[in-house]
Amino acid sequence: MPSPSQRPTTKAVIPVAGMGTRFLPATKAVPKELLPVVDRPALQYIVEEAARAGLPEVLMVTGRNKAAIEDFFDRAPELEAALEKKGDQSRLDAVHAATDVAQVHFVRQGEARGLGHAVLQAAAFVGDEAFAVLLGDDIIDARDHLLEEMLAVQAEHGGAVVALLDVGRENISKYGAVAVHGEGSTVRVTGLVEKPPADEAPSSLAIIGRYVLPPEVFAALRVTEPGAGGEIQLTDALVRLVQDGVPVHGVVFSGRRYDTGDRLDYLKAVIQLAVEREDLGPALRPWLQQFVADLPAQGASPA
């Protein structure tokens, strides 16, 4: 069995190619990844994170059509330069937070083959060292340092550690399922298996989108058959790695999540993290408390 890594990890690998349907025509022109939760895209929030867990260096796995994510991580001199001119520190700050956060690095994809086929992509840049993968359609809240903990039970476990949530049986078919040995926040993950009917599903903890693998992953991503949806899935080959005696835990989530993968849940992500903020929130709760006393009831219509 392999034995835990000792080299700190230092790399994440965020998939960013996918082409963002459930938001279209929104997207049609701007990558999903940059539509903003309030006044920051969500893969801005996703990349402070990986640097927040100390993690400074990023790949994005990119597609067609998504240089505006290249070019949001980029400098921006005329801009900066105007902002500069008109004393406006503050979007000058904020201009520069989002170049400065990380090493930010990008590769192709090619074609979508699925996220596992993405990760593979990521092995030149990643060489013999552990990662962590982050998806961009989970926000994880800054007070909740679910990364952190992940990166901490890998370096003590080795092998791979994914974040799980009890999604309950009702939508665990919508994830990717896992069967497990203990109880506690962290557990040992006995089996996977991608998006399974509920009566079929090991279990109601679903994989959501956080994960730190070891770079074994990759021998196993190479060797796996496309899975459900006709792709090659992260799951299977995780599921590769437990069958040849490499070490999967899991770390169980119960703090903030924001999920921006659907219109429905990417506008509720909008409003928890706008009520938050120090300069919003107190105008805006007030406003929301009034605005939902003054909905008609289902089916109502309106005065």
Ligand code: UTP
The other form holds:
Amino acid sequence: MPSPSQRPTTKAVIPVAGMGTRFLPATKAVPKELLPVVDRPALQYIVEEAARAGLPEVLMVTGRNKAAIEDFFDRAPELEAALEKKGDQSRLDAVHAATDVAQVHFVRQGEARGLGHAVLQAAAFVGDEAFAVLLGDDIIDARDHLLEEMLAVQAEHGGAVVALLDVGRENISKYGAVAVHGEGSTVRVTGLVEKPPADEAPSSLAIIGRYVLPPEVFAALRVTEPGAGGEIQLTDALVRLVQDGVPVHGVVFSGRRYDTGDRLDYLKAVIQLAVEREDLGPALRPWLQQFVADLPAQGASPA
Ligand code: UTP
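Switching forms now, from the form predicted on its own to the form predicted together with the ligand, please provide the structure.
Once more the chain from above appears, this time first in line as the rest of the complex follows.
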């Protein structure tokens, strides 16, 4: 029988219990993870990504005010019957796609005490296996294969793997920053710090919303005190793993990523993904070109 670390990773954890304050007031009643990116909730892209990477078992860590997420991944018999009656097969397929993509389970995080605390709620579901964490508001373009690469690195080296993006010194204080050893697309992580001031950051490489973690992370999270922002930080538990000699690697990402929890990035995601869609792109592109051509030069006020 293979040891736990040799078993292929099959489970994904998607934390969606955050308060989404950057998107208020929209997120007062609608979870930010359900805001539509073109015509699908951000979260659907993420569940599809997990399924594509071979992780059919998905656990969402939800919270109060997030019941709509459970409804979205549940069957909708009345809606399906109405579409069937109308013979609207393509919309029926779209509705089915949301529920058929993966086996989705739910657990609640009673209080939004931080990403680390959210991940800790997955301990019973995960058991003694490595697992992936995909943040519920962070979309990786379907043409990029970040998670697959990370799973391959974890299968080779064991331990933990984080996704890294060079966000520049000017942005690093919004992220977990890492010190690394080595060059190229896979590096060894030697240190981590959550939301450091720019001049104290070990590099401009930021952790973005994908992780592959060993089950040892739960023991580390249980003894992790609240850190930056008074929250229990996953980054701080990873610091503990590094100190304990657990290998932590980073996969440096250079593809397309959209942080849909951020208003500007959300707008970019909607535009970019819509422009590339076969059904919407042909009409949107010329309109957008005209719109941009008509924009007043920067600094000038509109007529
Ligand atoms: P964020 O920090 O982006 O989420 O966490 P947030 O706190 O909801 O956002 P703002 O800053 O207030 O706008 C990244 C992911 O972790 C989840 C969030 O739902 C998001 O998908 N999260 C965060 C939890 O599940 N629980 C928490 O306690 C915090």
